[in-house]
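Take a look at this single chain in structure tokens; it is the form predicted alone.
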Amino acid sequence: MIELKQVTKTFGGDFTALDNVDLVIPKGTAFGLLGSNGAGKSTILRLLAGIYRQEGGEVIIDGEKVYDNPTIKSRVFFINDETIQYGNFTLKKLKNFYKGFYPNFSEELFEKLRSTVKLPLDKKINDFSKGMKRQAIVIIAIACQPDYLMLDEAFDGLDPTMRIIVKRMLVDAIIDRELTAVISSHNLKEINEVCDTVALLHQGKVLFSRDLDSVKGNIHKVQTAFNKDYTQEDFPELDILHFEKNQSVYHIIARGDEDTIRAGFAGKSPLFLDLIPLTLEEIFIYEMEVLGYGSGDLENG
């Protein structure tokens, strides 16, 4: 499994990208990293890939430190959010380049994936569309058969068809080989569809890390009405993130399981009480608004 233990990473001596971060990512998990720009998502991926070295703490995969460890690096594949570095390669040359670093590279799997999407072998990647470039590096990554795959903005700029194809490749690899995928994305819909566990980062700290069902089950949108007026302060037993009244109907976002939330309103004898599930995007926005971000400050893809 992946472990970050009190990890600190700084840049330029005055910017702290990660601040004493603790994080555990179990094997075989599709793990999503969420957060605004500069939260530390890409930094975590580069630490796990051994590209960066932390100033404090430990970055560990399967009990071994990652940085300057060729054995661990041969089991980890990192897909950057940029593909410009591959531009002068053909797909064939890129495949042969990575084969030298990944002993478990599968020609059979590579050809199966390549022929599925009909990518040309001898055309320069510079001449590929953005979606084709992303497909190419995902095919290479899966064919390398790493145990750990790091994807930075995996679905950025892909059209709907390309997204479906890339997601299918990833999900098949996760299921077939117990691949552990760590995915950073602003597209919360994609994270919701692919990942089973998520962590929310803010200013270099992990606010929470839990399975997606738990995240969704621990925050609710409440619509209710009463015979008299109330303010947020009238519900001290509830953890309320958002409180507004529109004519006679209250729209409230509250943390807690369904029974706890219903009990918090029961003493006020509501005329009706509806609990509505939130999307992952809505959860993210309300959690960040509590920290001082407005929805206009967030880029959700």
Given for the second form:
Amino acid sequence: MIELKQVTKTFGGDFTALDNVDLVIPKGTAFGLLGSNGAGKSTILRLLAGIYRQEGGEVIIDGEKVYDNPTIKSRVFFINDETIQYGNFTLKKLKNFYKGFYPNFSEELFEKLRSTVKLPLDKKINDFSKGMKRQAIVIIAIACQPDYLMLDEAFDGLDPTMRIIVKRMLVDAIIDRELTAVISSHNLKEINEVCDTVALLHQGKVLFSRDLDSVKGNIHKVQTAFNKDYTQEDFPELDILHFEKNQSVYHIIARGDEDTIRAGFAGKSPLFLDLIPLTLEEIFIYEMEVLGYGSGDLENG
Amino acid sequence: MAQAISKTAEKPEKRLSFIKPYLKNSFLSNLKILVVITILDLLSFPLTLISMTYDIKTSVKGQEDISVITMFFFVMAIVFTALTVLAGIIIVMNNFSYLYKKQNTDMYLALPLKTSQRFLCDYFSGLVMYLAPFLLSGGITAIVSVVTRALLPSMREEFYGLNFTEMIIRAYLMVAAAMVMFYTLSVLVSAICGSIFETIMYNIMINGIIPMLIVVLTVVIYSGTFGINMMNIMLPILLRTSPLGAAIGFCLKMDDFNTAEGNLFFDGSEAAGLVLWLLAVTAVYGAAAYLLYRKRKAEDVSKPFVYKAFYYVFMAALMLGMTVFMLIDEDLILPLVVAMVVVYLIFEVVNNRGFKKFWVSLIRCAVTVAACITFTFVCKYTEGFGVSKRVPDANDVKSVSINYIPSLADETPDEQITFTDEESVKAVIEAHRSLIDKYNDLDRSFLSFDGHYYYGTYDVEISYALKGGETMERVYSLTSDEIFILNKLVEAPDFEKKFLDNIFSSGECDYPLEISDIINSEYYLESMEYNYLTRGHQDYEMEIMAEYAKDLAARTVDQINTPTEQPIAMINIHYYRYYIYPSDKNVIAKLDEMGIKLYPQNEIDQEFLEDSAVTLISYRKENAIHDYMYGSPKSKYVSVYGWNYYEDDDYETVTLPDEFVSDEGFRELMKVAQPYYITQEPVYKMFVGSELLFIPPQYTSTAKELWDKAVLAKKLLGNYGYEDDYYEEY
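Next up, the form predicted in complex with its partner chain in place of the form predicted alone?
All chains and molecules follow, beginning with the one already shown.
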């Protein structure tokens, strides 16, 4: 289990990347980190990989502090959002390099994965395409069989077919070995497909951390119409994130389960009331909009 | 958590040593540079030695010469070795790339290694790859030298007490120690800097800035400080603190290649000491590098400086270095300040990547420049914070060492004699204080940047060992006034032995002992005569000097300073003169035993005198003939000193006509004139042949009569063939 307790991380003394963050990631979870740019997602991943040292709080994996702890770090594999660092290696050399550090490394698994993605062993990674580089490090990571896999912008550069393959590799590892994967991605569709739990970060704080179903079930898009005009203030019992009227049809995004939301409209005799589940991307956009991180300004501008 | 603990406990047998793959990776990433430096190292000195062996093997015996090809190989070896030394920067930058390459930070810092493990792996793997080719080259060169010595008889001869192979091994070990320091400094810079530009730039600059700072601080604090030998202070620090400093110091110590003492090629303990010092200082740099490495954060990568203090120290050192020019001429202060400000601001703009917060840079620049100039002025006008005026209290002195000889000489005695008795310590302190008092009385306006040592008899180094464990070293040029005081040391306990030890401490004399008369330049014992002796000449020298030491120790201080007897001969040894007086029974008996009979000085060869120019030098109120290196200020004290006569325009000379050799007054003076005489009173002097003789004060009236007669004769007869300035050439 991963625990972040009151973790604070600052950069250069004047920028707080994480501000008293508390987060728990249960074992065997596919955990998605969502957030705006600079929200602190990569910082969390680097703290978990033992790269960064927090200024305050504790970063704990399975009861042990991560920083400067080779025992824990040998069970964690971190893939960052770049692949340039592997350029001088061939896939074989890179595999052999990591093999030395990860006690559970499986040659068999590596070969199996490699044959799936059909990567050459003796070609320099510099000569790979961006997607191939990504595949290379992902298959090495999975072959290392870590207990915790941290992926920053996990699917960046992969073509649709490869995305499916990589996702399947991840899911298999999660199911087979109880791998805990912490994935940060701006591609929310991918997170939606792989993760069962997500956390939303903004400006160094965790807005929420819940299982995906709960997140999805707790926010709805409402399409409705009334005989008379209403404003947002006329629905005080609803936690409205977005309120828009287009001629006579209202488009409302509100937090709450279906029953709570329906109850919020009960006294207003809607002509019709449709509750549409939101995609993760929509949830992200509307949650961010509430925090003033919307595209509205750009649109207005 | 329980699950985690059990999982960790399940896999102990699968724990891997992370170091092996890490080292392997380090080896692979440095493979190219390793191949290059191995080739360079193997092409350097091994090839030179092979070529030299070939030269000697093929040359005519007794005319061994080094060919142009060997010289080319030698120059190539120097260049290649320099390149392999510089390659240390590349290896360090490869191994610690994650400290300045952002893309590598995640990869290497995420690996399951402790910070200490990662540092040590990177440090030592690089170091092994850096040193291995060089040591391999050293091993091959040493083996080749062994073969060479076996093949060539001429190479078997010992070279200043050492064989060639030992010298090679010694040189390689010293360079290797310097390389370890170079490498470690590079690691230190990598821990301090966060960007590739600063890492490269300051890797190069730190190797210059450390020796520069040592030189600059020494010059700023001690330049123009009386009695302080800057080289003595600077050289040991310079040698031990940086590779470039070690190279410069090595060359400075090689100044006298023929002297084993202090020569790092020949003096095994000196070389071993240097190696140990270099390694010890390297350990300090390494520890500093590790602490800074440990403290720095992953996110510091790409910052120009992770620890800005280093940059400020660097800039302060640079500015201080520039203020040295102010010591040469204070009129340079204005252009110097402008130059300092310009240089400082250029560095600020580079370091800040532009003009952001430029006003802060301006303030920082102003503070640094002002602080450096103030520091330099304070040091200059307080003369090293008053260090030059310090004389220890006799009660605080445990022992004093001084390179004293009871002779007048130009050459400084090699070895110091240590005195522990109270009277000797007081005598040295008295002489020391006398020097400083005179210095304080001087008109300072003529003093220059280059220092102001007295031109006296010889340079003397005084080293006090204080009871508190502290040491204090000063170097002065003694005038005969100080010799006068120091001659008390002859009465020190055990002086006889100390005197002999001093003479023979540096082994065999370059020029064997000679004995001649004072005036006639006739040798009783010439160096060439030793060829006919059955024993080594040093045996004779030791026997003669042992007897002389007995006689010397029997003399009183007054007898030494103002002898009433005229010396009958002089011993020349080690460039020093020791006069033999008729009362020196022991040495005379010894020489007699050797078949050398000395005749009295007053039995002057009439023919010799007639053939020699005799010049009388005027009586003058101030006998200090040459006082200072620069200028000729009137000193308040008087000295008369020996044979190393120096020109001064405040005296007159008159050359005596040949007829004067029969003059009664002249003959009387010839019987009392002394080649070694120390007095505070003004005296007449005369040149006889090439020898300067002092006429003791009690014979001044006789000398004046002779002078007046000679001046009159000159008016009547003209210059009788001699120019007045004849002796000015001396």
